[in-house]
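This document opens with one chain alone, in structure tokens, the form predicted on its own.
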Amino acid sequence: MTSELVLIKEDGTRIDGRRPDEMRPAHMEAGVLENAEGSAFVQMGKTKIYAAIFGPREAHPRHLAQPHRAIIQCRYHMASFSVTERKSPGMTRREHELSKVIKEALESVVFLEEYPRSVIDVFVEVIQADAGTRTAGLTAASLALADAGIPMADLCAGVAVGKVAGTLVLDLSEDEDKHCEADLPVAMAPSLNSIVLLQLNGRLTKDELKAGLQLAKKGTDLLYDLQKKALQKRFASYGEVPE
């Protein structure tokens, strides 16, 4: 007989020892890819993601061009080796969906009117997946845009909140994601106090949703600080440190 997986222990801690409101260890770097205009690396727990920016460039084909603003083209992709069971190298339906979700979130903060008739290409590559890839991918893409010098109203930082064994938890791990009762990916532009991405898989009560958003805010604030520190480290050698 196999014992049932215990996701919340008797002392209230989670399967990996974290408290319900505790994030996984996170690490960020900006300017990690030499051949991109801007780039970033984000690690949250075992999830590892690179993001790269190319452009702004002239839109091709030209019928895609918008006369008064740039367009963002985003490609979110999971490497074949990023998951336990090898996936097809091609784009799946889920990857197309998350590409659109990340694109729309970025469009809400980028000053697109600064680059009329242009395209900004955003590439998000998941090289190791352990839950939270859409929010970590958006976090990385936002950091890469800042590294590229693309003007934005704010950075975007995202994290997933879940309901596990009746308990709301911050920053789901893979085991929690597979067995949770609800999954709430949230991304915010913290200095604007604005939500730029909000999805819900499963069901939460109104009070649980409010509490989940408060947990997400705690997580995004922590990630926002890491983004700013990564940019400060990146530009310190140039003698200028962005605020």
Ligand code: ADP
Given for the second form:
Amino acid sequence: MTSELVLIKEDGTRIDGRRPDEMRPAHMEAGVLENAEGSAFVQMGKTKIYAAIFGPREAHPRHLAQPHRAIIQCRYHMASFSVTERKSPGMTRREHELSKVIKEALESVVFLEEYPRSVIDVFVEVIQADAGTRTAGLTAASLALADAGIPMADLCAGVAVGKVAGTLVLDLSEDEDKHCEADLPVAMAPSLNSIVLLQLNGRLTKDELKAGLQLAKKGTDLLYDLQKKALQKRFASYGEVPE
Ligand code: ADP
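Could you present the same protein in the form predicted together with ligand ADP, rather than the form predicted on its own shown above?
Shown next: the complete complex, the earlier chain at its head.
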């Protein structure tokens, strides 16, 4: 006898008891690593991610340098122990793809022209994965860039929406991600009200896409508040006059 996984219960709640529009508990901190120029930690449910920034520094090898702007180099990586089955430590095709989408999202908000001929290194290290790592990784990376004092038009805050057993849900967990009909990771530059990352795995109707984006906006607004709070906490003492 096979028991079927019930992703949406009769009372409309999800496998972990959340309402469809409810995020997992989220926690953020800025300035968590000693040796990086800027750093951040983001937790969304069981997903835990560190981001670290090095630079801006002179671009090497020299042929990478752009005369009128900085370049961003981004490495998204999942630790071998971040998933239930040991993951090979090297970079997989998926990790190369996610590095690229995170880099492109960051390039749309950082004032790159402030640092000609330079490189900014962004490291996103997934310590524990329970879905939503590309969006939480980008959320952490932009917080780390702000911690490094790199000028940006806005922060980036991201969350995945999914269609699970016919219902649109906010902030997919891995159980939901594995069995969903569609997975829609979205990241916003919240105060610019623009989308900086949008991918779709699976199929959604036009109306579902609209509703999914509205749901994602609700999530990213919440994450943006947490990002601002993390930065306020990090720099609270800077406004104090020394005795
Ligand atoms: P995202 O993490 O942005 O949701 P995916 O949809 O590709 O990206 O992955 C969903 C989840 O699947 C990951 O967060 C992780 O929990 C799990 N996962 C991804 N890659 C692996 C892997 N190599 N081994 C085990 N689990 C993985």
